[in-house]
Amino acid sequence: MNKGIFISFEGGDSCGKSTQINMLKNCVEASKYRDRFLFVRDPGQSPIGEDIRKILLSLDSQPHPLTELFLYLASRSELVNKIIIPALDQGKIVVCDRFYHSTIAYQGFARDILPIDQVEQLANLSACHIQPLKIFYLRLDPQIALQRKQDTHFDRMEKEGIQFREKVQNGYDYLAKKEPQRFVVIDATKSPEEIFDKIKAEISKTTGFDL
């Protein structure tokens, strides 16, 4: 049984997720608990995972939707088995930028290539059935999210249109309703400071660490 605590961040593109994770990193780094935390990202982190990430986000590649799904699953398997499980066994607080819920929202609901229950089974299999104790879902209207990104660089996934983004949000809303005990739904239109205060308070309560 894992001794650590697993936390993930989720949300559609441009929801402010990366900003909040960076704020949390800075907070942790300034605390006495910095050696207890490990920050990772999905896809990526492991050598094989980072190679897969480059393929998935590259504008030069357009994999078949089923291929895309299996690439995400493969990257996650590397991340979980080589990094997350060992860290949890050491009692670490692992904070992950996306996890299998992204696969269900993006490849399950938005791509709609397989029945949702099959995508959920595959996503859980890739995660070795490890589930985050808390999932911070930064919820932002897709139209607002698109406006936030209009003057900046888009990767392949971010270039998808508004209908794709709306389906992603539908997926996350479905998951949040299905797992209310795990999901912490946050209004991403709030200021970064307001959002972070809520996240920090929840993490302090979950871990027992006064950040």
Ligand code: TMP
Contents of the next structure:
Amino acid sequence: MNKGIFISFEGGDSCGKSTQINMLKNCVEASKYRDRFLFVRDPGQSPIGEDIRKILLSLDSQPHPLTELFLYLASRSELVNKIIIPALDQGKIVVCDRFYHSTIAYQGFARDILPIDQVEQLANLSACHIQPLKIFYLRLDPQIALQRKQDTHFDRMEKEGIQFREKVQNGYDYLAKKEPQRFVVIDATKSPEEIFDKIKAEISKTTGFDL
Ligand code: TMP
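Next up, the form predicted together with the ligand, please; the one we just looked at was the form predicted alone.
All chains and molecules follow, beginning with the one already shown.
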């Protein structure tokens, strides 16, 4: 039984997730709880996971959709077993930039190569059946998200078109509806400050730490 608390952030590309995670990092860093938190990212974080992330996002890679799915699962297995579970056992608050819901939305709904229930089972397996207590889903219309992207560099996943992004959004909407107690759906058209106030309040409530 883990003593810690697990929280994840989800959303389509360019939804403002990184901005919010950075705001949270700065807030935690300035608080007396800084040693209680661990921030990680999926895919990545572990040495093997970061290597897999490079392959997954490189424009030079062209993995088969099933290979893509297995690479995301493999990266997560490293992250969960080597980093997240030990941190939760130590009582840490682990904040993860994406987790297995991304696999269901992107590989399940958008790539659509396997039945959703199979992708859900595989995603759960890669997560060792660990579930975030709260999932902050930054919901933004994919058209607006595309317009918002400021730099011109697109990685392999960001290069996917609007239809792919819409399917990803449908996937997240399905998941949020299925698990309303755990999903915190956030209107990502609001200002970064307004969004952060909401996230901070919810995290303070969930952890009992007055951030
Ligand atoms: P990031 O840049 O937000 O960390 O995400 C990397 C990309 O990988 C992003 O386009 C979402 C995608 N992704 C999947 O397709 N499946 C997954 O399981 C995960 C975790 C991310």
